[in-house]
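Only one chain is given next, in structure tokens, and it is the form predicted on its own.
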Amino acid sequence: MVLDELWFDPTRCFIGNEWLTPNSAQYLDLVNPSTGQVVCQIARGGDADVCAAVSRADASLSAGWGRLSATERGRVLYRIGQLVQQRCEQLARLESIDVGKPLTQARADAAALARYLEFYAGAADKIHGATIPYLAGYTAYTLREPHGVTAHIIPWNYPMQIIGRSVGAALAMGNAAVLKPAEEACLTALAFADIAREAGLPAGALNVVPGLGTEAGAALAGHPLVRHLSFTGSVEVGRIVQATAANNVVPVTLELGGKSPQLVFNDADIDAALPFLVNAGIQNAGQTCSASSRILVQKSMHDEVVSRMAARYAELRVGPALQDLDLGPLISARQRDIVNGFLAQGHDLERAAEGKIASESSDNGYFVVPVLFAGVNPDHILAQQEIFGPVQTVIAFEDEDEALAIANGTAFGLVASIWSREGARQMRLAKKLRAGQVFINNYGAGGGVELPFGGTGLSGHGREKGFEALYGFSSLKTVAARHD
């Protein structure tokens, strides 16, 4: 796809199923991270555009969208998912150009977006209340109702997947959504909005306002008509978003950073573990909140695991996204500089291996080689802070107690994995690990659209994916009727 062949206008906001010029008449450059070149401009939406989007969303709740039954909402979502599947290759290429993601990974994201919509389409009419045994002469029951207007501020690393798990769930519950995509990656969000319109989503049910976080994002987080806010991004911005939403006493789902460990014991199947040990750290060039950046290995297995991971690292190739190599570029020059700054702080560590940047890569692209550090102290900055780049540390442990202490020894708690054949150990550790998701003899479970996802500590709170997301995008009402 060539960007001048887009079927939508990225310089406009999508409000009420219409493409509108931003009130400011200002625009932002969108840069291809594989080349460092500007590929198009996007709307620089602001307070006025956000207000218009929220107003249209609110109006839709008492008009077309709000009058649909749960079954009808599910049918609309299913149609959107079908169109996403048909446009999978177009969406994947847009994502590769926009985010720098290798095509294979971008195709997987487009397929995941379609799967989220399929799942929530089927779940839309499966959210039931409950009857409650109560006093004689009463019938008591609960209802699940939509919040109203929901705000979605999403990051640049997985736009399609996060739209699916966040916006898809909100719409399934009958909310009307206003989406603020990251200014670095807006194309698939805008494309999705147009696909939703084509599939028959009523006007106002979904609105998209591109722009800066400090402008459009801040206006959306603080709007008094927004009744629920979902944010995925950094810890620093998450704190700001939550504080802003607190002024209106609005519930917030925060999915923030991670420093996720994989625990490898001496009875593990290393052949089975190896692909997960490496791939979970380098996927999307390590720009993944649930990336496995810490590999904890029992001392008797340490050298073997490092050697085998190093062999894989030596084969890794980094290059332009559309060449579909192992890794693409980082999202921006700023992110590249941040990762290089972390790498410089590893000067005292053993570099067990690193990948290579393909010779055909542009000097202006934001490429960083993946690096594997071995023998790392668990208190080292590279083992404590989220790097958000293709950097993994291997940390040795003596026994189960030490492994647990190291795994829980950061401020984050998003994902963890246990590699062991011993069932009792698996169960003990799964209960004791501080993480929102724990995987046993795997990592990620293939994406897991059905599996609740979220963290503890600095990784945030609230849950996305699965039925838990639908509960989060609804409020519970109790009805107690006296009839005797």
Given for the second form:
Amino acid sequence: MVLDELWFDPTRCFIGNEWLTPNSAQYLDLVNPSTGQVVCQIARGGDADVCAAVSRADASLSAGWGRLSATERGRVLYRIGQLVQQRCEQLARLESIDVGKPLTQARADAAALARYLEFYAGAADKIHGATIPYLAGYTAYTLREPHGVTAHIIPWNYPMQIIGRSVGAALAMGNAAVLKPAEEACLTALAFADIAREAGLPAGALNVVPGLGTEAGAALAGHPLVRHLSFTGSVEVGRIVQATAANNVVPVTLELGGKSPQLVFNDADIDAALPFLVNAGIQNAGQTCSASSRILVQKSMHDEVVSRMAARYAELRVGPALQDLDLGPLISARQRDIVNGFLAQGHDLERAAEGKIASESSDNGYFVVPVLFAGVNPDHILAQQEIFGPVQTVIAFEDEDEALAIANGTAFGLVASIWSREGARQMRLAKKLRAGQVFINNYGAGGGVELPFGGTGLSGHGREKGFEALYGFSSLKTVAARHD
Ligand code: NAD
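Output block for the form predicted in complex with nicotinamide-adenine-dinucleotide, input the form predicted on its own:
Now the full complex is given, and it begins with the chain already shown.
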């Protein structure tokens, strides 16, 4: 079956601005998680396709793409961003069908992709080296240069946003990118490549090889001409990719998972906090690396916060992505089984509330209801491990010290937020929380593309988004000229 929404052939790899049949002549089924039905097939790319893509990327660095000035690169990115903007609805529908994301969330992702391109288009010619005061008779300066070919291995949960922040920044710095999207959801990666071609991106600057992680992904991570690896995904695969990067001695950015807390103190504005407390946990059915899966509440407020969150949970509706309810399905039967496995481990906990599956949902869709657990011990497995599903735990604390110890008491460190009116506490905790991003009296700050993002501990290292990404996607060369 081929989707009406497709205007390109999803069974091909995108290499050097051409659509090529995978060398294996093998294909993988792509499933709509709302229905469990196969919607189309995609290429099962492998070693030979990755080699072709890397070689075209490398060639583009000394030809068309590599010859553009920073300003010209910015103009190309801007044109791509405008086309993405114009085709937001088309992209959103594809993402919705492929990932199972409610349409409103998919539209927000398409808009974010356009915004990343706009941001990095503007930034392309505003990042530069510096002159260094040095010995008499010398002029010393630094040049900020692209790495060369960059590899981008991404997951299925936010393809468009991750392409924007990772490929957008790499291209702005003048790298040539090879993208390996997830086998579960890769339609918008292919659609994006076609839009980039249409907008005038020179051949080879962006190449897309779909396929399995152990085949196309491993081949890309290990290719000797790849000079930088950007990986977003699980801790387990992140370790493999980092080991490969170590072997080839290339820099790597790892954006991995999280167990991000929101700390709610008894002086917080609960009315303002409430929508963030729930939405940050259930957005994209909880399949968000920066999902807030732990809600830490000061003891005197615990019951009130739980009952108000529970009221919201009771209204949450889960259903097919195109029906645009609060939550869509999970990405796959496997992911649903993982989440159900965690829920079973919560049999000893107080199930404070849960949502509902809409009656019109297909029995074959991968739906789970969102569940809120209250009064959870911070050491419980549900409060320690990333679930990657719509499950939140509420944990009570006595005072600031205990809140901090619980917040920092997992192996992760991606995002945290503080809900309190007390300025000194906000400043103290912002410094002490182990996280790559800290939000005060909000969560996520609307996802601003300007805000550097990344983790510590098992959440990974390196930063994407904002200007910081441009440093990561470039290397610094020092030049010292002796003239006297
Ligand atoms: P995953 O690690 O299984 O897959 C991610 C990508 O890696 C896919 O493209 C996959 O094909 C590829 N891959 C798999 N094995 C590989 C190998 N041996 N070599 C090279 N590539 C390989 O992750 P997933 O299940 O797709 O995504 C879920 C995880 O991603 C969660 O843990 C989540 O927290 C994390 N995530 C993190 C962020 C972030 O920005 N920090 C964003 C999204 C997802």
